[in-house]
Structure formats: C-alpha cells, structure tokens
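Single chain ahead, by itself, as structure tokens, in the form predicted on its own.
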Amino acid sequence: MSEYRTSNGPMAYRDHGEGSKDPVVLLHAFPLNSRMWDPQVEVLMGERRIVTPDYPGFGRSPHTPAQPDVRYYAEGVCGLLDRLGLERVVLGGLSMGGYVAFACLRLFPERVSGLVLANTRPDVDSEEMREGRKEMAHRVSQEGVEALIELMMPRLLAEETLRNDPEVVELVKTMILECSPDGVVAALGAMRDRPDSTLLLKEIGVPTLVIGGAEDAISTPDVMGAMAEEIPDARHVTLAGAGHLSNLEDSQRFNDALEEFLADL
C-alpha cells in the first residue's frame, strides 16, 4: 500500500502489475474501500498496470478535514495521476465510484481513453434519497460506521449472496468496518449534493462498458439500459444474479466482460 501527498493530506492507494497499454484506474463504491476490487487486479495485473485508490476516510487514508464535493474526490484522482506519471488511463468506478468517474471527465476527459462504469447511475439523487442520506449521515455521527452494516448490507447485496456466499458477505462488513465516520459523513454529503451527469452522457467520446448485477435495487438493469443508451460507444452487460456489488458476487463474469472489453483498448 502507498500512499501520496493532496492539499488535504495523504491518499492512500494501490498500484499492482504492469503492461504497456494504458493502466486501469478502478474507483471503489460507498462505503468499502480499495480492497473491493481484488478480484479484477489478481486477474488483470498480468496484462495491466492497476491502480485502486481509496477514498479520503476509507480504507487507508485519512478522513478529509472539510465536507468536500465530488469534484474534491476526482481532485485526488487526477493528483494520483500526476503523482505517477499516467497521462492516459481507462478509468472504472462502481456506484460512488461512478460518481467520481463523471467528475474525472469534466476533469480532465483528455487523459481518459476507456470508461467502465458499473452499478451507477448519471442523475442526481431523488428528494426521498436525500433525506436518506442524511438520516445515515446522523446514525454514523451517533453510532459509529457499525451503524452502515445494517443500513447498506441488504441494499449492496443480493438476496442469494447474503444467503449463500458468506465470504463476500464477510469481506464487504469487514471492508465497512474499515471507514472512519467522518469519511462517511463526507462521502454522503459529497453524493447528495452531486450534479447531474445525464448531459453528459452524450459527449462521452471513448468506448465505455457499462456493468451491473440484474438484482440491483439502486442502479438497476433499467438505469443502466437507458444510460448505455446515451453513451455513443458503449456495451451493456446485465450480470444475472447479481447485486449492487457486482464485480463481487460474479467476480468471474465481470472479469471477463472486462477482460473482452479491454483487449479492444
């Protein structure tokens, strides 16, 4: 694990393999950490450079000292990639990790040459979803991020994973149990308050996978569908079976729709 100076302190991240295609950049969900995207760097770190960075306050790095904007969380990537030298890199996030990769390409689109975005979606959150936000933001200020385990677990998961696959089950409280409560309280109000991203789907100009689990109840396949839609060089793969998480709980089918798609980059 490394870690690099921001204005806010240190970010920590992972940089595993090599390759000389362009690296892969793969942004975590809310609220894990680096750690989630194990199962793709074991598979793709033969071919490519993979770096994983975690989030202010999750994982390995400190909370950030301010209640920042997603752009504060693109800052740090784009920081990231000056740090170590990558002027073009295909860029992947999973649901906060989307958010993030939409403002990556406002950014700085011109050092984006693949896009994946998995389990997301563009536009803002919905009145009823704000207010949620903000009631989990007050249960981890009260109660610590233990509060998360039965606030997220059964919106992340599949039915079936949560039945059957205790080892990701574990993995995900443990990756929970990780976040510091500021961080969260951070990444909540940087969501909430989010821009819209649905105009931005049509100037997205490099060939993009967009990813998810058939089961998701937050960025489900419909969401997905119409998002691939706008995209003008995009793919859509639906995982059947799958949840919020997908690149977990079909680590193998996502892998090689990931793989398909990075072997035309």
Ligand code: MLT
Given for the second form:
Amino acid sequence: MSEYRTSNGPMAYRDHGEGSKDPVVLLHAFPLNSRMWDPQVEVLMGERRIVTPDYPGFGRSPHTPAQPDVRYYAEGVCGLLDRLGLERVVLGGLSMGGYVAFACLRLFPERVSGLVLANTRPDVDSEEMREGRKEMAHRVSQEGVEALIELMMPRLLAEETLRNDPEVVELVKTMILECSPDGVVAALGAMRDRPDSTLLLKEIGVPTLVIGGAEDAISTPDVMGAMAEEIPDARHVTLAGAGHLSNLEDSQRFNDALEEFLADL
Ligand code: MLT
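Give me the form predicted in complex with D-malate now, not the form predicted on its own.
Up next: the whole complex, starting with the chain shown before.
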C-alpha cells in the first residue's frame, strides 16, 4: 500500500502490475475500500498496471473533511493520476465508485480511454433515499461503523451469497469495520447530494462496460440496462445470482467480462 499527499492529507492506494496498455483504475463502493478489488487485481496484474485508491475516510486513508461532494473524491483521483504520471486510464467504479467515475468524467474526460460502470446508477436519490442516508449517518455517528453491518449487509449481498459464501461475507464485514465514522458520514452526504448524471451518458465517448448483478436491489438490471442504452458505445452484462457487489459475488464471471472488454482497448 502506498500513499500520496493531497491538500486534504494523505490518500492511500494500491498499485500493481505493468503493461503497455492504458492502466486500469478501479474505484470502490460504499462503505468498503480498495481491497474489494482484489479478485480483479489478481487476474489483471499479469497484463496491465492496476491502481485502486481508498477514498479519504475509508480503508487506509485518513479522515475526510466535514462535508465533501462527489467532485472532491474525483479530485483525489485526478491528483493520484498526476502523481503517478498516468496520462490516460481505463476508469471503473462500482456503485459509489460509479458516482465518483461520473464526477471524474466531468473533471477530466480526456484522460479516460474506457469506462466500467458496475452496479451503479446515473440518477439522483429519491426523497426517501435521502432521508435513509440521513438516518444512516445519524446511526453511525451515535453507534459507530458497526451499525453498518446490520444496515448494509442485506443491501450489498444477494441472499444466496449471505447464506452460502462465508468468505465474501467476512471480507465485506471486515472492510465495513475498517471505515472511519467521519468518512462514512461524509460519503453519505456526498452521495445524497450527488448531481444527476443522466444527461452525461450520451456524452460518454469511450467504450463502456455496464455490468451488474441480477439480484442487485440498489442498481437493478433495469436501471443498468436503461443506462447502457443511453451510452453510445456500451455493452451490458448481467450476472445471474449476484447482488450489489457483483465483482466479489461472482468474481469469475465478472473477471471474464472485464477481460473480454479490456482485450479491445
Ligand atoms: C455503494 O455500494 O457504493 C452504495 O450502496 C451506493 C448507494 O448507497 O447509493
């Protein structure tokens, strides 16, 4: 694990592999960290450089400022690309990682040569979701990140995974407990107030992989399919049996789709 200094303090990242093609940068979901990408790092690092940051307040990155917006996280990614001298990258994000990827596209579209949108959505939160985030932030400030185990596990993983894949369940719980309460509260606010990216979809000028799980209740296959239809050069893959963390729940088929997509880039 390495780290670089932003104007808001150090930001940690993992940096593996090498290759002549554009590096891949993968942005994690809420409330996890870069370790969620380990199954992808393992297969890709033989062919490409792959960089996975921890947002401030998550994993190994220290606390985040009181109330950032999603652009703040994208600025951190931009600073990381500068620091590593990466001119152009294939950018991927899962869920909150997708929200940050949209913010990156607004900030530095010329540096993105391919896009992976996993289990994410372009629209804004409904009033009910906004209220839910406020409630979740309140619980985390009162009870700590432990409260997220009860609140998030059933949202993140398909029932089948929760029942039959103790390794993934344990990994996700561990990552949740690695978050800082401040980081979680800040990210909840940033997601709650994120801008609508629906109109951005038509402007995406690079090949895009839209990939999700059939059992994902947050970014349903319908939402993902509609998103893919708006993007000029997108392919859409739905993994049967996987929930919101499709890259962990069915890493084999996620990796197959990712490798096939990357082969053309
Ligand atoms: C995530 O997985 O990043 C979050 O669940 C996304 C969200 O709550 O909108």
